[in-house]
Structure formats: structure tokens, C-alpha cells
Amino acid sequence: MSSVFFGPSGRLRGEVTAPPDKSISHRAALLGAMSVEPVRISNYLQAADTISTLNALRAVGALVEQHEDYVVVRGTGLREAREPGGPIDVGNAGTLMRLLPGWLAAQEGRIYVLDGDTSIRRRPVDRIAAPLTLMGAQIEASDDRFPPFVVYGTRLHAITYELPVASAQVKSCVLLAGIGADGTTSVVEPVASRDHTERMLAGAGASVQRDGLTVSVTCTDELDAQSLTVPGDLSSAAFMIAAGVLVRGSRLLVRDVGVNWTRTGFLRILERMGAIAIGALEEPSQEVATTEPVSDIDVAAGPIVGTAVEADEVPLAIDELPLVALLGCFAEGETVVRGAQELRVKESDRIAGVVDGLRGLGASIEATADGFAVTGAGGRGLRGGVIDAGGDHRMAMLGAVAGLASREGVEVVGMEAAAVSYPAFAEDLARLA
């Protein structure tokens, strides 16, 4: 592991290309092995968890040519996947995870196991499975919880499924599964969670419909998505934010970030917080869209103050979270985050990670069952010292935006895991400042 040590900085000025969507970038490749056509997907995202989907597709027989600035797929379509010879390693990714196996439970007939790190051993699959095995799928987990698990293909039948927690993941294995199922699949979630993969469903043809909080789709022959673009990356880019903020008289722009209604919570809590992060948002909208939209954001430097964060805010931000524990130690009052509990199974338990982490620095945090609270220090902000990202690329981006904006600097231990999502976080953030 590599430490990098980030001292308190002068103001960041410039600007900033927000790194192409990760979330976007796994869907598009998926899409992309699913449909009867090659598909052309242009910035896609190349870092390490996103190569894991482009090799775990060449392991179900889709052709896959990388390029600099672009990838092509080239499909097997909806219910020709290849067995392969081995397991599917998934490496760290979580989102290929809970998703390749909607795909794969429609293969009849064939059987994947799928595998990752030592990191994926420990992040659940019984909330895919519930669903799945509703839908006539037979799924065998490690102590019925853990990678690694079988996928037995089959044909698959339409149900209605209640998510008990919302989670964009497990909507999206239920809905690319319901593509090759017998019948109309629905999916209710108890608030709305990103829609990154009904719009990309509905764009390559598939019969996509919301009613409210319901969301529908058809069983489809063929799916025929041509060419995608992925937008930037708001959660990468809210790093670059948080940094703008935090940092005493910064002003910065981030270019092309993708700002679908359903992923900008973090910017909208960052409003109520009294910063200054301004773009063109989407609004929020029962129509079904086919495309990202897509802002830059102009960001300033300014005093905020302490915000609560409810559950049916939280799935719109749910990987902006952390900041949003960093931007309530250097405001005025308290924050708190609600109904956060998915955050105890992303790559590491990030609320104990994000609550540990900066008590280290020095701030005024506690933990809950959900969520954390944090009383603020305003101008004083934290202290300084020393955090272990614990292989979480998002602790360690956290890490080095505390250094920055703190009073003696931060050590983060384990820096080179920010390449999973955001390969030239720390030159982009050297450059600003």
C-alpha cells in the first residue's frame, strides 16, 4: 500500500473534467453484450472496476475492442450468453455483481459462478437472489449470503417485486432479468433510486414504463442499443466539489458532469448547506428518458452550516454520503444522516469507516445504526493526522480532500485505491491547487 501525504492548500482555481460515470459505464458494456448489434460506447470509464466487466462480458462470449477513448461490444444478444469454462471474476466491482446475474438467470440451461476479491467475499448477493429465485432462478451462495455463488440459468417468469430497501442494483438485476422473462416484471421501491438502466433499457428498445414509484418492463426479443455516451461522473466530480467548498477562496469549474435527476442529492444537499455549486440540473420526472443530461458545475468557497439528511434523500446520494460527513465538520451546527444503512455493505462499512476515519482528524462524529452525526467546528475544521482508506476508493478521495482543506494535512494510507473509479484523482487535484 502507498501513503501520500496532503497538506492544507492554498485556494483551487481552474478547471476540472469530471471522469467519464462508472455506474453508467457497467451498464453500458452489459447493454452492449445483450444486444444483437455492436455497440460503439464512447468515454468509457477505464479503471479497474469497469475492466472487470469488460473481461467478465469476453467470458460469456462477447467480443469486446478497447480503446483509448472508446469501447465496442460486440454481443452474444438477450439469451445467448456462453458458459464459460470458470468462474467470472468480478475483481472488486459490486455493481457487476448484482447485475450480470439478472442476465445471466435467463440463460437456460447454462451455469456461471461468479467471483471477485477478498473485498466482494464480503459484500452480500441474498438481495439479488430473493428476487431472482421468485422469478424461477435457482441461486447458491456461500452461506446463503456471500460470493462465491452459482447462477443456474432458466427460463424465467414475470413477478412484482417489493425492494425492502431501495437499491439501484438490485432494481436493475430485477429489471434485466424481467427483459427475458415470460411476461410484464415490476419493481416498487420505497423512494426512487438511480435510473441509469431504465434509460438505457428503453433507448435500446425495450418496453420501459414508471408509474410513481413502480417500475415496469416487458420481455423483449432483442435489445439494439447502436451507441452510448457516458456522461460524467457526479460522484467522482463531488470530490472536486467538496474540495471547492471546503478550500478558503477556491473557485472552481468541473466540466460534463452528468446530472440525471436521480443522481444529484449530493448537490442539492450541498444548497441547503448554504454552498455555491451551481448547473443545470434535471428535474425530477415520471417520463421514462433515453438520455444523460449532462452540466458543468461551477463551484465556490463558502461557509455552510449543518444539514439533516433524511432516508428518502439518501439512495440520490448514497455515494456522496462520506463528503457529506466531511462538509458537516467544517460547518456551523450539527449534521445527520438517516436511513443510510446500505452504506454498512459497500467495499468496506463506510459508516465505521467514515466515522473512525475522521475522529482520527479530529472531528466531532458519532455513529448510528443508519447514519452518523457530526457537530461542526465551522472555520476550525479538522486537525490533521493519519487515514486508512481499507481498500475503499472512495475513503481514500475523502482522505486526500480533508488534507487539503485541514490545518496540519492528512497521510492517506492506501491511495492507490482511488484508481477503481477515478485514475488521475490525485494529478487533476495537484493541478487545482
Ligand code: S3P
Given for the second form:
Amino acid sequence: MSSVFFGPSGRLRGEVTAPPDKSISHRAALLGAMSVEPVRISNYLQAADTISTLNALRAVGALVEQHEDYVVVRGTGLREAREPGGPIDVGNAGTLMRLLPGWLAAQEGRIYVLDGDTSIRRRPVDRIAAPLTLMGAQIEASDDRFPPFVVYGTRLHAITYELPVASAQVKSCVLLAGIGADGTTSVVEPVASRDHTERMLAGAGASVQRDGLTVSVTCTDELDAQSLTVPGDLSSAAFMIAAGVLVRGSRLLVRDVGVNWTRTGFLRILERMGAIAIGALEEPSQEVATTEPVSDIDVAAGPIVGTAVEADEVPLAIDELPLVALLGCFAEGETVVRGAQELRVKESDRIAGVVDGLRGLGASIEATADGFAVTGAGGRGLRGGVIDAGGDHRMAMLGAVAGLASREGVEVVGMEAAAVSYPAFAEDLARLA
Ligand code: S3P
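Structure of the form predicted in complex with shikimate-3-phosphate (previous: the form predicted on its own):
Up next: the whole complex, starting with the chain shown before.
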């Protein structure tokens, strides 16, 4: 495990291009594998999670070519995923673990075993097993809840499913299964979550309808995913943006960030905090778009104030909430996040990790069952110290940004975890400093 020290930084200046979006890369490869025609994906994320996806798709029969600037996926078609010789290794990738079974469940008479690393073995799959079972598939999970788990593919039938938790992964799983099921499958969300799957399915010729918080797909024989260029990942860019806001005197341009409105909750939270992080954000819409909007984000450091994040905003900023806690440490007043119990089942328990980690750096922060409350120190900021990433990429990057903005610097234990989503993170940060 590598420990890296991030000392207090002078102002950050210059431009950085956001790394390719992880969520969109997973989905593009998956839809490519489900399609009949080859799909060319430019700017595919070359990181541990999305390489796991390419390998998993190879295991079920897709041909994947890696070129310097793009990836080509030659799919098997909707109903011809092969049965692999052994377990499919999803590595650390929760999105892969929850989306792929949606497709595999519709493979009549075939059996698939999915497994991953020690973190993945702690992440629940009962949330996808429940709807897939209602559709007719059989799922056998360890302790009825965890990987490794077995998917017995079958002829699926359509359902209307009310999601008990707001989760784009579960929604996507049901929609992908719905594409191969008889009839029209609907998913009702408690609150809106990222809609990349809907957009991409519509772009691939599927019939996708949205009515408020209900999204429906109708069975089809063929998908024809479009070749696409993956936009930059707001969830990765968020670390650069937070560093730009927190490190005194900074002025940055973060280029090519995906600004789909279902992803930009963090930028709206920042705006409420009084931070300067400006881009041409997509407006919320009821329409099912087929493309992903992109913008540069202009960031400048400045004083910030506390804010409250409530349940309806949580899925739109879910992976950035640890950064909201960090920003809260530097804000005047209190920052509270509620309705975010999902953070407990991410790559690590991100409520415990954020609260213990930031407290160790001198923060005044309390955990609640579904979030946290931070009492900001305003301009005094954060002392610094040591933080353990606990194998979680976003916790590693959080520690690094905390270090740059702190008074004494932060040693991040397990910095290599960043390679899961943002392999060039440390280099990009060093260039700005
Ligand atoms: C993701 C959805 C979110 C997010 C994860 C990626 C996706 O998870 O935290 O990093 O690509 O659909 P949930 O849907 O479980 O909230």
C-alpha cells in the first residue's frame, strides 16, 4: 500500500481535462456488447473499473479491441451472451456488478456467476435480485445478499417496479432486463437519479418513455448502440473543482465535463455555498435526451458558507457528498447532509470513512444514520494529519485535496486506490500546483 503526502499548496492555476466518465464508459461498452453492429467508443475510461467491464464483456462473448484513442466493441446481440467457463470477475466495480445481470438474466437457459474483490463482496445485490426475480429470473447470492452470486437466465416478463432506494444502478439493471423481457417494463424512482442508461438506450433505438419519476422501456429484438465520445466525469472533476475552490488564490479551468443535469447536483450545492464554479449546465427536463451535454467549468477560490443537502438532491450528487463534507470544514456555519444512507454501501462506508477521516484531520463533524453534520471553521480551515483511504478511490482523492487545502498537509494511506476511476489524478493535481 502506498502512502503519499499532500502538503499545503500555493495557488492552483491552469487547465485540466476531466478524465472520461466512468458511468457512461461502463454503459457504452455494455450496450455495445448487447448490439448487433460494432460500436466505437472514443475517450473510453482506461481505469481499473472500466477495464473490468471490458474483460467481463469478453467473457460473455463480445470482441473488444483496444486502440490508442478508442475502443471497439463487437457485440453478441441482445440474446446471445455466451456462458463463460468460470466466474465473471467484476473487480471493484459496483456499476458493472449491478448492470450486467440485467442483460444476463434474459439469456434463456444460461448460467452466470459474478464475483469481485473484498469490497465488492460486502456490497448488496439483493436490490437487483428482487426485481429480476419478479421478472422470472433466479438469483442465488451468498447470505441471500452478497457476491459471489449466480444468475440463471430465462425468458423474462415485464414488470412495474417501485425502487425502494434511489439508485441509478438498480434502475439501469431493470431497464436492461426490460429490453429483453416480454412487454413494457417500468421503473418508478423515489427521486430522480442519473439517466445515462435511458439516454443511451433511446439512442440505440429502444422505445424509452419518461413520465415524471417513471421510466419505461419496451421489449425489442435488436439494439443498435451508437458510436460515441465519452464526456469528462463530473465525479472525478469534482476533486479538481473542490481543490480550486479551497486552495487560496486558485483559478482553474476544468475542460470537457459532462453536465447532464442528473449529475450536476454538486455544482448546484457549490453555488449555494457561494463558491465560484461556473459552466453551461443542462437544465432539468422531462424529455429523454439521446446525447450527453459537455461544458468547461471555470473555478476560482473564495470564501464559502454552509448549506443543507436533503434527500431529493442526494442521488444527483451521491459520489460528491464526501467532498461536500470537506468543503463544509472550510465554510462559515454548518453543513448538513440528510437522506444519504446509501453512502454506507459504497466502495466503503463513506459516512464512517468521511467522519472518522476528517475528524482525524481536525474537523468538527458528526455522523448521523443517514449523513453527517459539519461545523465549519471558515478561513481557519483544517489542520491536517493522516487519512486511510480504506481501499476506496474517492476517499483517497478526498484526502489529497484535504492535504492541499490544509495547514499542515495530509498523508493519504492507500493512494493507489485512485486508479479505480482516475489513474492520472496525482499527476493532474501536480500540474495545477
Ligand atoms: C452509478 C450510480 C451510483 C453511484 C455510482 C455509479 C452508476 O450508485 O454512486 O458510483 O453508474 O449508475 P447507486 O445507483 O447505487 O446510487
